[in-house]
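The chain below stands alone and is given as structure tokens, in the form predicted on its own.
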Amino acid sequence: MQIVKIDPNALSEEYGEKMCESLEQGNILVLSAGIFNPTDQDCALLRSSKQSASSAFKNIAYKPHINRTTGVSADAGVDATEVHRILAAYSTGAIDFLSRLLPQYAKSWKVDYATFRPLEEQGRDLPLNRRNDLMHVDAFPTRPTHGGRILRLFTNIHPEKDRVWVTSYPFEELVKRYAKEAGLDEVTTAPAALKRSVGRIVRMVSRKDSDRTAYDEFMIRFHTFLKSNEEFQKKGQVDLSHFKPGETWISFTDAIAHAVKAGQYAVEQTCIVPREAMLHPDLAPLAVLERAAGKPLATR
């Protein structure tokens, strides 16, 4: 894994292709200061806000498709509409920048949530499968991607402290070491397929759209398996990266096993990029897992 600096003055189709290439190879892009960063005043307001104590909310989340922000606690006395305004503006600015940086992806991606992470990640009291300080690959239990890539842009808005990431082996190496043990073969069995079909019918009746493929089911398993594997957590840490206050970094977090070892106050924007938009679709986690399983894991 390499850290690749973004030159904001070089944005073009050709430069975008170079950046896509770097992302797909498992690297992290870094921008020293984003023009879409919240103002100092807005950063201070976000930092003074609190997250709801309800277990239903892991972060404060802005949901562009319904123009709604969830997870803001009323206890801090901060106006929730102001938090909504700041996150909506950040989301709009981040998407605009990503569209100019990565025009190849912007043509077909789906804009997902923007979030604010107000709590210190180190030692945070959460169930194992929700902890960010344990190395994992990203997968969304309620928003399956059907093989699409999880592209995430983060910005550190702490006034003084770095946000510290640790990352592990390339995704293909993770699959070779752990996929079978994590249950890759199990998600492709007839009973597993039948269970997904029944779930699909239930979701159709209840008008929910979280229809999982075998790929989505395995990625959720893999996410939890890696977090719970003590040997991997102890010996799998390969690279340490410090992201300074004001810095933005971008990566495909479905392929980079990562953990936040320390850090508080970050904002983030997610996009789901279809595999067909990749320069190298054979490097996508879906392709890697299908080669390992020897069968399709998601409908084309």
Given for the second form:
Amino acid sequence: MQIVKIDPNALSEEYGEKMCESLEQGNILVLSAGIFNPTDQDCALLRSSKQSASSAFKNIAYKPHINRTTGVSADAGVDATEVHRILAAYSTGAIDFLSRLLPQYAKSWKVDYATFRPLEEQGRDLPLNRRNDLMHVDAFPTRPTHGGRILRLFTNIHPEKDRVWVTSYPFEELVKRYAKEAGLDEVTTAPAALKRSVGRIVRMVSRKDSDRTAYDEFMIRFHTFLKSNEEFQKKGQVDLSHFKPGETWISFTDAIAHAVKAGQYAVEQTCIVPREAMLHPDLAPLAVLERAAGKPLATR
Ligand code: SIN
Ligand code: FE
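Now that the form predicted on its own has been shown, please provide the structure of the form predicted in complex with succinic acid (SIN).
Complete assembly follows, chain above in first position.
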């Protein structure tokens, strides 16, 4: 994994291609100060807001498709509409910047949530599956991507402290070492397919279940498997990266196994990029896993 500096004055179709290439190779792009960062005053306001104590909320989330922000504690002492305004503005600015940086992806991506992460990540008390301090690849249980890529842009809004990430082997290597053990062969069996079909019917009737493919099911398993594998957590730490206050970093977090070791106060924007928009669709997790399984994984 390499850290690649973004030159904000170089944005063009050709530069975008270079950046897409770098992201698809499993690198992290870094921008020293985003023009879309919230103002100092708005950062201070976000930092004084509190997250709801309910375990239903892992972060404070702005959901652009319904124009709502969830997870702000009612006793925060901060006006929830102010938090909503700041996150909506950050989301618009981040998407505008990403569209100019990566025009190849912007044509077909789906804008997902923006989040604010108010809690110190070091020693945060969460069930294993929700911990951010254990290395994992990202997969969303409630929002399956069917092979689409999870592109995330983070900004550190702590006034002094770095946000520290540890990352692991390239995705291909992770698959070679752990995919079988994590159950790659099981997600393509007839009972597993039947269970997903039932889930699809439940979803049509009650809107409650999610429409997963074998790929989505495996990625959720892989996420949990990696978090609970002690050997991987100990020996798989390859790179340590410090993201400074004000810095923004961008990566495909479905392919880079990552954990946040320390840091407080970050904002983030996610986009789901269809696999067809990749310069190298064969490097996408879906393709790597299909080669390993010897079967298609995104058919329903
Ligand atoms: C994560 O996606 O694991 C969280 C990373 C972060 O909040 O820095
Ligand atoms: Fe993650």
